[in-house]
Structures are given as structure tokens and as C-alpha cells.
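Below sits a lone chain in C-alpha cells, taken as the form predicted alone.
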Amino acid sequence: MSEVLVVGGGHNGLVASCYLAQAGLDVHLIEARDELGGATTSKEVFKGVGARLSRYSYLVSLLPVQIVRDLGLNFETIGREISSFTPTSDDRGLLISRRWDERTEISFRSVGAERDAQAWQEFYGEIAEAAPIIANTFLQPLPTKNELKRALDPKTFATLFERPLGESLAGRFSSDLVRGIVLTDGLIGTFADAFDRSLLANRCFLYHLVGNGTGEWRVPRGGMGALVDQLVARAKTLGVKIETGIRAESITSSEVVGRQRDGQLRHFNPRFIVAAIAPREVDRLQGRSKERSFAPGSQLKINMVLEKLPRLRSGISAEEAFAGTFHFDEGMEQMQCAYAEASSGSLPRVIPAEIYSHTLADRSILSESLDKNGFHTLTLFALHTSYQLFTQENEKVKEEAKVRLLRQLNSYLLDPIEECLARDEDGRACIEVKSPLDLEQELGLPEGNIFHGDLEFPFREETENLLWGSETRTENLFLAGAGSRRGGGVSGIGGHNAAMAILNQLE
């Protein structure tokens, strides 16, 4: 009998396994799919095209450096000098450097947003002071709301935790373009109104801005699969027993029943259970039929391999425009309109979206031939493309969304993106679309929600009986996935904290 059974072999399950095995526990991990890593895998998606794409995930910010060091992982992320570029309909554009500089100042003036230059610096200066305070709690027992409030400036606390993000942005910035750029961090993976009183956008915004105390989004060298490879290797070195092709059928405090590919049932009787799966799935496995209510997944992802980067109408080089995040049609009013249309059951007429190029920072994901010939990857994320839009005719709606998005993108390009796409060995364009429904069917993400449910603020109320944010009503069962408190995104935080909760019980 293993001391710990980990259900789910995504990055959080692997992180939990490594910490627990490193502490001397006997750990057994089971995974339903035939491969480990979940949404953090890398694949050669297009036939005969040597480009390993981070197919479902993208950049790294929330993964604490401490976890990489604690587990001895050979995993590196690469910084980007340019934060974002946003083209405008009159062939101008707003370029924002990672650190405020003269070029950014000039760019704000060039798009008529000079009044917001000072407001931007003040706003992000306040966030920069709060970020390390908040991030330093992520691998510690949960603070109470009042403890965190006392640690932060009152104005910043209100901005992050009390006032709808849309209200704060409307009060701080005059340019709709600038408001939209800021708002996107509250909407990636989150289907929400910017002025929603439940503060869904605030929760998403917080986690996008505080990772490792800086909020910097970095490119994983070798792709996201490099993290999985390191975690699997470390787990095996530590003696973790790993079995794939076993899907959990039920969970009780004393037993986990799994089913193998051949239909044979397996019975596990561990002392502790780590569920690195969605909370809704845990409920189902425990026989609780009442489903958790949360906002649906809303992010459409398009993966592309290009023979060349396109030229832009604004005159900026593609190497600069796509070096950071390339925003298009993401003004605040545009995103509010798209949210309203999607909420009413219609694919937005104008879909807000953003793009980044992995290969402008890291060419190691390309084969020698593709690297030599100047190929690139682009990854597009569309906002407010909610799960319900795809449930009836997934392929048809995906195609329509792709057509709209490429048409929108082309309005800012001199070279139509279709002319830049590489071709696979069968002559097909190297472009694929993944909808929230695909994420549910391929990865088990409930309603395609990449966070496994609504994100929660990184604190507990005084009345909550939580220490690490991983505890459940079953004493020996701990959540480790994105649905645990502080667990969203590619961070490993959920896995770390589930392991700490178990080790805390053993002290």
C-alpha cells in the first residue's frame, strides 16, 4: 500500500509527487491519458513539420523560482524586453516596453494617449509594490483577508480586491485603447463583464500581475514540455511509481478505484490522496451529483507555424511587434461588446485577441532545418469565445471564428497571414484551432475552463477552515490542481501546497 496516491499526471500532480517523495513518502501516481503533462505538454502538431508547440498553454509567470530550485529542475525561462504592441485602425500602434522608457513615452503620445502615460506608471507602480507581498504568501499557509489587507496599501487593496476592475480602469485612464490593454490581463481564460460585482476579472488580473513578485511573463526554453520532462525525470529519480492509462472511477477516504484501458478495475488504498484534477471531477468521483457553478471557459487558441513573419501596416518590424504580446481589437468597449454578444449566444462579430511568438525568444523548439530557414511560430488567444458557443456545432463555429480572426488580423498586416503559413508534408496549411469544447474533450477541463473553475482570491475568510487551500471535506483528500486555492495557471503552486498540507499533518 502506497502512503500517497496522486490522481492526475499534469504538472501539479508531478510537483506534488516530487515534493512528497523527496520528503521520504512512498508515492504512486496514476494518469488517465497515455501521456503525462496534461495542458503543459509540447507536440509536433503538423505532419512532417519539426516545431514542438506548447499546444494548450503558453508563457510562464506564476511558477515560483523556489519550486524549480527545491526540486532541482533544469528549467529556464526567458525574459522579453517588449511587453506589448497594439496596432490601431489608422496604421499607428502603441508599443510598451517591459520597463518604462523614452520609446514607450513617445509611443503613448503617438496614439493620442499622452494623458495616460503618467497614469500608467502610477497604476503599475502601485501594483509593483503589492506584487512581492502577495506572491510571497503563495507557498505559505493562506493568510486571512484582513492579514493581507493590513499588509497592502489601502488604495491598492481596493483596486485589486474590492472595486470592479472596469471601474478602476475607467477612473484611472482616459484612452479606451489603454484601458483595453490593461483589462486583457483580467480576461485571459475568464468569461466576465469588466464591471461584474463578483470581481471575476479582478481575480484573473491579480494572478496575471504578481507572479514571482514581478508579474513578468517569460518564455519557457524548449517549450512547456521542457517543464514536464524535467518533472517526470525528477519524479522517477525520487522513486515515484507512475502508471498511465488508468482513469479514476471513484474516490472514498479509504479507496480509489481506477479502470485500466483493458477495462480491468484497480483498487488503491492509500493513506493520503492527492487529486490533481478538477474539483467538479472530484465531486463526481465521490458521488456528489450537485455540480459546481462557475463561468465557462472562454478562450479559443490558434497555433500556427510560419515560413516568415508578416510585415505590418504600422511600419514597426514584425520582430518587435510580436516580441511581446500583440493585442488587436482589444479596446475596452470592444471587449465589453464581445462579452455581451457571447453572453447572448452569438459568436462576437469582432473577436478580441492577442498573439505571441515563441520563436522570437527561443528557437530551440524548431528543428535544425526550420531554424535555418527562418520559420516561426505564432500562438493566438481569442477572448470571449465561450464554451456554449461550440457545444452544438464545434467544427463549424471554430471555422467561422478562425475566418473572422484572420480577417481582423490581416487588417493590420501588409502580408496576409495565410500567405505566411508553412505547409505540412501533405500541403496543408500549418494552422489548428482549439476551442473550449476541445479542451474539455481532450484534457478533461470542465467546460473548457483552464482554471478548472472560477479563480479565487489568495486569502481565506476568518471563518474558513483552510490552511493551505488544498483541504477538502474528506480529511485525507487534498486538491492539487488549478481548482485549488491559488492553483490556477502553470504554476505548480497547487501541487506544492497539497504536498505541504500532507506533510503538515505528519508533523
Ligand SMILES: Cc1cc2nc3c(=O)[nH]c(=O)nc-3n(C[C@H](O)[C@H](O)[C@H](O)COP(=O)(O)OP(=O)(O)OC[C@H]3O[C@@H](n4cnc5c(N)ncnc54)[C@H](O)[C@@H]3O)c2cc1C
Second form
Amino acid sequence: MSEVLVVGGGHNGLVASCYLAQAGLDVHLIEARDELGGATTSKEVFKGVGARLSRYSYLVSLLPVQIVRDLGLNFETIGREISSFTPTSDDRGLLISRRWDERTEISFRSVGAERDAQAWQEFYGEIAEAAPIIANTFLQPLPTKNELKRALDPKTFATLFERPLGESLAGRFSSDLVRGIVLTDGLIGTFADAFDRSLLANRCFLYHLVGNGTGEWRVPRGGMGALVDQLVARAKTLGVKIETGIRAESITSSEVVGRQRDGQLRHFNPRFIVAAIAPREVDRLQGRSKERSFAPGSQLKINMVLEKLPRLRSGISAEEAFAGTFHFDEGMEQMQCAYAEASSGSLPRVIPAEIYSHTLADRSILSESLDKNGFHTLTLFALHTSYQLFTQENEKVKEEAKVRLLRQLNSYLLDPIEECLARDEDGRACIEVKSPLDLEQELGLPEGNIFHGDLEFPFREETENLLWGSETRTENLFLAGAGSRRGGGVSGIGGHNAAMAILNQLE
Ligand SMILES: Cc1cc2nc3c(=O)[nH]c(=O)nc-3n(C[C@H](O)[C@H](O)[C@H](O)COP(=O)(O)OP(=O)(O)OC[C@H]3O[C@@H](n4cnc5c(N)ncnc54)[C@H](O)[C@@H]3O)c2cc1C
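Same protein, different form: I have the form predicted alone, so give me the form predicted in complex with this ligand.
The next block holds the full complex; its first chain is the one shown before.
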């Protein structure tokens, strides 16, 4: 009998396993799929094309350096000097450096947003002060709301935790283009109205701006799979027993029943259970279906390998335009309009989206020959393409969305993107589209929600009986995945905190 059974071999399940095994516990991990890593993996997607793509998640900000150090992982991330570029319909564009500089100032002026230059610096200056204070609580027991409030400047607390993000942005910035660039951090993987009083966009925004106390999004050297490879190696060294191809079918306080690929049932009777899977899946396995409601997944991810980067109409080099986040059609009004259209059941006529290139920062994911021949990868992440739009005719709607998005993108390019795509060994263009429905079917993400459900603020109410944010109503069952409080994204925080909750009980 194992002391701990971990259900789910995504990065959070692996992090929890490593911490618990490092503390001397006997740990057994089961994973439903044949592969470990969940949404944090790298793969050669196109036949005969040597590019290991971060197929799902792609950038890292929230993974605390402390976890990398505690577990002795040889995992590195790469910073980028350019934060974003946003082309405009009149062939200009806004280029923003990671640190405010003269070039950024000139660029704000060039798109008629000079009034927002000062507002931008003030807004992000306030957040930069709050970010380390908030991030420093992530690997600690949950603070109460009042404790966090007392630690922060009242104005910043209100912006982040109390006032709908859309209202704050409308009050502080005058350019719709600038408002939109800021707002995207509240809408990545989150289907929400910017003015929604439930503050869903605020919650997403918060986690996008505070990772490691800086909120910087960095490129994982070797791709996301490099993190999982390190975690798996560490878990094995620590003696964690890992079995893939076993899907948990029920969980009670004393037993987990799993089914192997060959149909055989397996019974586990551990002292502690770590559920590194979505809360809705835990509910289902405990016989409580449909209790939990959350906003559906709403992103479309398009992975591409290119023979060459396209030239841009604005005249900026592709190397700079795609060095950070390339936003297109992400003005605030545009995104509100897309949200309304998707909410009423139609694919937005103009789909807001952004692009990033891994290979401009790290070429180690390419084979020698692709590297030598100047190939690149691009990832397109589209917003407000919600789960329900795909449930009837997934392939048809994906194709429609792809055509629409490439047409939108091409309006900013001199070289149509289709002419830049590499070909696989059967002559097919190297482009794949993943809808929220695909994510549900391939990875088990409920309704394609990339955070396993609605993100929650990183505090507890005074009345809440939570210490680490991993506790459940079953005493020896702990949530470790993205759906635990503070767990969303590639962070390992859910895994760490579930392990701490168990180790606390053993003290
Ligand atoms: C397209 C996409 C892009 C993203 N981009 C980013 C990004 O750039 N940066 C970022 O920080 N985050 C990003 N995210 C979010 C991030 O990837 C996830 O929040 C995170 O990977 C979740 O990790 P996890 O270990 O908690 O769960 P998962 O990665 O979902 O792993 C859960 C594992 O549990 C297994 N499982 C499920 N049910 C069972 C069962 N019954 N029995 C056994 N095993 C089971 C699954 O097969 C899976 O392997 C993205 C996600 C997606 C989908």
C-alpha cells in the first residue's frame, strides 16, 4: 500500500509527487494517457518535420524559481527584450519594449497614443510594486483577503481585486488599441466580458502580471516538454512509481479505482490521494456530477512551422514584430464585440488573436537541418472562440475560424502566411488547429478550459476553511491541478501546495 496516490501526470501531479517523495513518502502516480505532461508537452507534430512544438502551453511566467531549485531541475527560461507589437490597419504599429524606453515612447506617438504613454508607465509601475508582494504568498498558506489588502496600496488593490478590469482600463487609457493590449492579459483562456462584475477577467489578469514577482513571460528552453522531462527524471530518481494508461474511475476517502487500457480494474487504498486533475473530474469520480459551473474554454490554438517568416506591411522586420507577442485585431471594442457574438452562438466575424514565435528566442527545438535552413515556428492563440461553437461540427467550424484568422493576419503582411508554411513529408502544409473541444477530448480539460475551471483570487475569505487552497470536502483528498486555488497555468504551484498540505498533516 502506497502512502500517497497521485491521480494525473500533468506537470502539477509530477511536482506534487517529487515534493512528497523528497520528504520520504512512498508515492505512486497514475496517468490516464500513454504520455505524461498533460497540457505541458512538446511534440513533433508534422510528419518528417523536425520541430518539437510546445503543442499546448508555450510560455512560462508563473513557475516559481523556488520550485525549480527545490527539485533540482535543470530547466531554463529565456527573457525577451520586446514585449509586443500590434499592427494597425493603416500599416503602422505599436512596438512596446519590456522596459519602457525611447523607442516605445516614439512608437506610442506614431500610433496617436501619446496621451497613454504616461498612463501606461503609471499603471504598470503600480502593478510592478504589488507583484512581488502577491507572488511571495503563492507558496505559503493562503492569506485572507484582508491580509492581502493591508499589504497592498489601496488603489492597486481596487484595480486588481475590486473594480472590473474594463472599467479601470477605460478610465486610465484613451486609446482603444492600448486598452486592448492591456486587456488581453485578462482574456487569455478566459471567456469573459471585460466589464463583468464577477471579475473573471480581473482574476485572469492578476495571474498574468505577477509571476515570480515580475509577470514576465519567458520562453522555455527546449520547449514545454523540457520541463516535463526534468520532472519525470527527478520523480523516478526519487523512487516515485509511475504508471501510464490507467484512468481513475472513482474516488472515495479510502479507495481509488482505476481502469487499465486492457479493461482490467485496479484498486488503490492509499492514505492520501492527490487529485492533479480538474475539479469537475474529481466531482464526477466522487459521484457528484454537474455541480460545478464555470466559463467554457474559449481559445483556438494554431501551431505552424514556417520555411521563412513573412514580411510585414508596416515595414518592421519580422524578427522584431514576432519577438514578443504579436497582437492583431485585439482592440478593446473589438474584443467586446467578439465576446458578444460568441456568447450569442456565432463565430466572431473578426476574431481577436495573438502570435508568438518560439524559434526567435530558442532554436534548440529544431532539427539541425531546419535550423540551418532558417525555419521558424509560430503559435497563434485566438480569443473568444468558445467551446459551444465547436460542439456540433468541430472540423467545419475550426476550418472556418482558420480561414478567417489567416485572412485577418494576411491583411498585415506582405507575404501571405500560406506561402511561408513548411510542408510535411506528404506535401501537406504544416499547420494544425486545436479547438476547446479538441482539448477536452485529448487532454480531459473540461469544456476546453485551460485552467480546469474559473481562476480564483489568491486569498481566502475569513470564513473559508482552507489553508493551502488544495483541501477538499474529503479529508485525505487534495487538489493539486490548475483548478486548485492559485494553481492555474504552468506553475507547479498547485502541486507544491497539495504536497505541503499533506506534509503539514503529518507534522
Ligand atoms: C492550448 C493551451 C495553451 C496554454 N498556454 C499556456 C501558457 O503559455 N502558459 C501557461 O502558464 N499556461 C498555459 N496553459 C495552461 C496550462 O497548460 C495548464 O493550466 C496546466 O498545464 C495544467 O497543468 P496540470 O498539471 O494541473 O493539469 P493537466 O496538464 O491538465 O494534466 C492533467 C493530467 O491528468 C490526466 N487525467 C485526467 N483525468 C484523469 C483520470 N481520471 N485518471 C488519470 N489521469 C487523468 C490527464 O490525462 C493529464 O495528463 C495553456 C493550456 C492550453 C490547453
